[in-house]
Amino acid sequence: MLHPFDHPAVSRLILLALEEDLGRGDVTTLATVPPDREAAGRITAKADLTVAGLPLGERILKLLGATAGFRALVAEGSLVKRGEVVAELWGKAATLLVVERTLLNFLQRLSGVATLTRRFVDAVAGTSCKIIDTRKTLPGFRLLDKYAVTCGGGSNHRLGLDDGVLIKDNHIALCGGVGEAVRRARRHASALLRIEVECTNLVEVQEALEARADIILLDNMTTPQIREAVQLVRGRALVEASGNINIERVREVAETGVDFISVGALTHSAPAADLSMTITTRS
């Protein structure tokens, strides 16, 4: 399978982050820096985190062409602490301080979604429940944001609209109602797909039963309505819960039971994480 760094789409993306940063040129740097000053960098987590991106540094250099070194100090995912030197850099002074703004601006991105994911996955250790996040991404970002939900321990849910059927509020609407929605599916859809239904109230969960719904998305329940959905379902689907459940309540959603959680704010509420890059002479 291809890794989320080797995908057409991500060296599209740096591509289009390294144009409309360096646009006709570094200007600044061409005015002060003598172009065959060597210099060493060092990225810096400025708070405690989980590291998420890293390779991203080899990737970014070689898309921009550039002789220079990067190596990175902790592995992904790794839970680092503040003021710990999380990878080195080397080469021409130049092409360091083309290369800072936007290779700090992925690992902030990445390393953020990591850590507010950690968070989420530590509040429901010790339960069955998994974490996994949504559609709810960064435009463009959607494979390395999927990809930093993994670093953080989380799980992916779909990756687009053609990755598994998904059967929304407006999709109910639109064709009469919950059973139907999901009959109809269940005869146009690839049978390798899973079919998921979102449901409101119980009388929705009990039509989806009848279906014969792969996963039940419980959306904006209360706890006591989440845990009867899952008495009610006994395991002959997978339950999902949605809606807002933040880090004060995924706790206790997930001890009724239900199977997973996903939420939207890991991707499209994470802080950046707060990293620095210095940059020395070389000698």
Second form
Protein chains: 6
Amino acid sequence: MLHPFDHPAVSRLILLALEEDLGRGDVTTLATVPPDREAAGRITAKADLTVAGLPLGERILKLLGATAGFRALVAEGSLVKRGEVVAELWGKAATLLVVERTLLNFLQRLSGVATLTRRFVDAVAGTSCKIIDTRKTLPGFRLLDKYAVTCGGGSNHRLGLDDGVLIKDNHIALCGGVGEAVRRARRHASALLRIEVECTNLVEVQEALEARADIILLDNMTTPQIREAVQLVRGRALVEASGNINIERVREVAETGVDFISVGALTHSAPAADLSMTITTRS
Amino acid sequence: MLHPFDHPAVSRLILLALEEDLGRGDVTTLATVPPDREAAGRITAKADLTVAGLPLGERILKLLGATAGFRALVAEGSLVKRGEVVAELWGKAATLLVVERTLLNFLQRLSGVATLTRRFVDAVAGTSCKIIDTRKTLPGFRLLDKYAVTCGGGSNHRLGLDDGVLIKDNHIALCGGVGEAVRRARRHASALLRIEVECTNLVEVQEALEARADIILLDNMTTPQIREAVQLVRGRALVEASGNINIERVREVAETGVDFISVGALTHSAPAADLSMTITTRS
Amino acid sequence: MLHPFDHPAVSRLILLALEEDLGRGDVTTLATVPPDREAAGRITAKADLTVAGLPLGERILKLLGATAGFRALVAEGSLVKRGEVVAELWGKAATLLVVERTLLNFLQRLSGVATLTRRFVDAVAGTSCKIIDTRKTLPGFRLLDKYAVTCGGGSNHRLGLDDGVLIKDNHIALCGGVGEAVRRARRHASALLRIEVECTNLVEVQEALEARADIILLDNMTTPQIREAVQLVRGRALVEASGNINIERVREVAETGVDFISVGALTHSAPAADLSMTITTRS
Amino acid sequence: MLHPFDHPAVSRLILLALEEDLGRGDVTTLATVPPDREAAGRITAKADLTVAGLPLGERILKLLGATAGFRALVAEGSLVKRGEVVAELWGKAATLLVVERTLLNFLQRLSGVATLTRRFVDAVAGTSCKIIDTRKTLPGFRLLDKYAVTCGGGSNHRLGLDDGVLIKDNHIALCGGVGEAVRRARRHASALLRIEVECTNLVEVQEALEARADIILLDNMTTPQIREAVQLVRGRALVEASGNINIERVREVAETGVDFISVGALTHSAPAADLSMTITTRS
Amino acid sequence: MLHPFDHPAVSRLILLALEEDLGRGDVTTLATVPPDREAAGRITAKADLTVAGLPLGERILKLLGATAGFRALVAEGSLVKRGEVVAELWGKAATLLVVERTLLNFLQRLSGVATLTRRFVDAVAGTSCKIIDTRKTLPGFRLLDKYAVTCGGGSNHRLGLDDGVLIKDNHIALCGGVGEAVRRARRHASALLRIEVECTNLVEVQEALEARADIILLDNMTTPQIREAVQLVRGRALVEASGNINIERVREVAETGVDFISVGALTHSAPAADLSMTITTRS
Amino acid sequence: MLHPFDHPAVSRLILLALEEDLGRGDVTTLATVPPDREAAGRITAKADLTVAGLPLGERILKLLGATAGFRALVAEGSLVKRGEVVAELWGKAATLLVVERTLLNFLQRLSGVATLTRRFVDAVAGTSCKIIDTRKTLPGFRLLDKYAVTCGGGSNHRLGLDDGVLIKDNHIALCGGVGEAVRRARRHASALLRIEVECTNLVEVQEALEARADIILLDNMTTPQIREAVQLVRGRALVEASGNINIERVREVAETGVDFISVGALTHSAPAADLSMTITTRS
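Any chance you could show the form predicted in complex with a further copy of the same chain after that form predicted on its own?
So here's everything in the complex, that chain up top.
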């Protein structure tokens, strides 16, 4: 449980994936490939991409109960070029064929998230602003998606509802205002947690500062509004910008001086990175 | 287990998602919202989209052990306009806040898949060609992703490695040719399964026909090649086209007379559909 | 998950079996056998039988978390004579005593199924008819029972409700006739699946042929009726005979020219094969 | 967990059985039966038999997550005649079709065990001897098989390795004789457990008596030997006879005065009881 | 999952407890109490105590699958006197007998923790110091033990390794000093978490202040040392005292002005609170 | 499953404990300790105590999936002095830090039980009376607590509701008296189980003897009453004393001649034994 991939939740997801694909067995391979045929596999990038997820290769084989081998040829987070081989496998052909799709599906997802994150991170290079993720991860992929974000050079916001206080629009509506919400959090939440609150205008930012919020999330503001808010805060709190900040606009937001920009699309809309596996008989 | 959402594998994924988000509890809500506050939630489309996944609302609440209510306001597969309310919830504010992100993450994923599928299906309207999915689903989402494809008007290819014989490039390489592979499958596979084989040129198509394949998958061919292959087959087998067939090109491929076009992007690269939830005190 | 015995469902059954037998521990062995005593075990056939299930020896020891060794002395599916030793074990006496009953219970079941299957297969030797099983397997034993049938020389019908279309009496009653049922299946079922339909008389067989069923199951017909049905079909579909076809009658049915005879008794009524284990101190 | 059928181990077995049969869904029913069709099912005995397992009907439907109803029409352990209806079901046709085979497989197994047990129990009627079972139950069926034995009028020997001390041949060999084994057990085993020991001749019986065994198991003795052993014991211990005591011989053994006869075949070789389900549209 | 008792981890512990106690069934009750006997139970305090855990009554019955009823008669955290009835149950006698020990074991544990906590909380009454717990909870009881502490009027320190940064002696030794450790934490840990560091003398406290730790834990200091440390800190950080602070000494420590006193004994050494259940026939 | 620590129930508890402590990861260690730092750990007794639970060290590391090493330096059940090192660990510093608290929590609990048990056992040294435990173990700890009792020199009463007949006050009340209860048990319970019954006065003891109870539990009697009861029984049954027998009184009760004294406090109120771990960089 020390590496995210060792967490029981990841094993549960891998098992789900293996079981849903394999069902009661690979009838095609059983019918067409001799059971003792030894083979080698190569995983190749079909486009430029940032790699994430290769250590899953070993975990998947282990959870499958297979004796095949897996070796990553590039480091996690590497930028690889189209045509580059990122990993090798070896073992029974039948094993490689069973594992192929599940492994690729994981790699394409994680590398897709890393690749998109890398674009955002590169876009703000040279500023002091960090690109961070959200809780808009795919169900079951929280740890994996957040890990892939770090492979792309991004940072993680809280991992769940329990490791950070983030007061959002719905909380504020339910308890009657930004100031009141922050004060309640300060009174009731763990002393070990900082308090972040979502603000949609400068009045709320002022209110949050007075209630001594630790972090202010500027939600769906224009870039000039964000700039103004940063000036209002003047270092008394950390500032996060969020809400429809796409690749075109991210740099101008970063240059306002916000500490963090959070981008839901990193994990809710990353297209798969293109990777494939070739399997050949091994003499 | 009669509806895909009742399958144990779906419950396992929902539980993973709830547990990874909630951790040991929602510290923000606990600190800011009175425990007995009753609230109502509305889920609204923030863009035009095809809805899929609403019945998960009830399953998620049940697996959370919550007593809150959920009602879908539109049918699965409906095309809804930006601003339309698709579902209502009611119950303790704390419950709605806990369930909000997980439910939205599922809905945004499934509706994203359905919305993209619908675009492909509409693009081939009027032809006899069916849009089908692949096994390039997100790990753990096989049943959900395939269900979402049907909500978008698509059809399903096999669900896993065990409910259809599909001989692919790697199998062919390992057993020495299309014809030999089909013959082995015919000899060894279950009498209840048809046999599909991947071909990359007309010579292989001819070989597949002679070995009496039931379905021929044309992989990564140009549209003229596909047209020629369809003419060669002349109804002696079903024909599926696959490989980088994007929305711009899908209609011209459909018009060649193929029976199926399979599109991996439906499930590996669908962007999230935009949906959000508003929670208000219920008097 | 590549060998049936590696499937998670089999591990779940083995764990159930170990846990139900061991409970909180083997009080007899604990009280009477020194904990460090090393021992050797031999599993002996007490009657002529066809062996199936020996690879479970290793799986059971592994799931028990035991370090004992297991070696099969004969191949799966072998015909062994009364008195022949089929496997050896070695390790702590306490381990062998704990594993003894569970391992034997599995071996006696699987070898029982294989032995009975072998009798049916031998009875039709020289015909082109295959002996196949049904879904009348013991709950939890689907994969194991079907595996044991192949050890006895039989073939497998579908593994479950999802890997083959088999329209039975109840379906036909519910949708108004053989022809209508086959037509619906052809329209709605996966293109990857063949369609089999149960018929109880020649009129239904004719109807099934006209609806282009791929396989016709003749249910509970007399041998002359079966012969007549085979002649009516004339190779336009595969033909399976089923229903109370016991060992006395199986050859005459096979000689009618049917492609398959399915026998529920192979798995619902196979008596246990007689095997026992002797454990002795190892110097 | 109060009725054996409520035990978690039984739920685990039922889930295994449902999942292995259903896989990803019932493709035949999906393709041929309208999803809203309501239906009624009747379970009928196809031969005279002793019923066991009907309460599983409700448990299976519940674990399937189905809303269908089930009602037993006869009491557990009843002797029913061929043609008698033993239970009714109602609900969606699709539900009944999914549950049909799994439910019947359980009922046929449990009723098979009960029916065979009843034959042995009837054979010793009028004597003071009880028919008891062994640990030769089907893996995963310990609680169910032992329950079925009681439905057939039999009694249960220990349920597992932990709720009774039974010193068998292998223990005796490992610790150097009947007397020594019993003395060790008396010293080390829980004060709450009686001590039973297997003897194969009168010398060992004598030894067991001297070591003050509570129960003596006469293994594989002839009827005259058993009679002699009973006389030797003279009430100083309970006496159990075991080993190849078939239905022909069971009465003469019972008449020797033994307290128990244990019969492995009750659970390792009981043929399935013949039951079937008819499903019809419900108006 | 909204109340701590609804968390999956708690259900897993309850199931463990029920299964380990019940095994294959309650043989005493089965043998002596008529199965249909209805009964009522009362849970009575046998000593003065602070109650915690009563809502578990309902959860345990539900997880047991029992239909019995449970009603708490006092609020969680109440101080009850010896002889007071704290809860009532009703249902089958057999159900109450099965649930008795498991329910009492939980109640005695949680009430024991609450009772001990209450003593510490009362001892510091009137000061601004809070009594908090540690991670020295019983394995598997983290959520329950921490909940019981709040029932006794205490507060919770972090719930696990992931929801708070607490730099302890071993971390400091491994990274070369208090200041360096705090600086690393500030650089690498989530922006949402405050940073607490363990100090054993005033030099380290000074170092921690300079590295801008948010919370300073004074470990195993004498009361005068603690007083001096509080004066040194002067509100620039929160201060926690820890290490062998027993009931005799806790008030003098509280009066030094520390914000928190953490007491491992609350959860690692609380004696069970004395509660018992009486079950009687209900007419 | 051969050692209590190998039982699946123990693994389930260890996993619960690891997961509840680790959550999504050790944020402190991640932020402050270099990931490749190798370290050594030593577990030291901080007070005189009887050790129990050291073999858990290896199990915990294995279930964590860690490659670190663990070596016990003293035998289970040893009496160790304050300052003595009882075990060593080595591996990545991050691993030792993660495992530290969970391992110590288990060791402190089990050694706490063993240490308290040892005090009672020593107090009755020289008598023939055995100190035994009860079912008042911590939920989830049945096997561990009972194992720790044996490490302290005590013996185990029944492990659960299924491996011993113990008729208690509530049973007696429900079935109308001691004699009737014993007679029912003798008629209905397994022949392999002895029958124990709780008596609160001499009249009940007499009744129990007449009904031929095997073991008589004297509940909450004074020492003279117990002495009188022992004389009344005169070896016709085993005698157990129970109910508030504390360390001051235990010897005088033992000297009455009872066979067993059961002490709930051994497991419901044992304070933790004081053990700690020091972790240092390993060159």
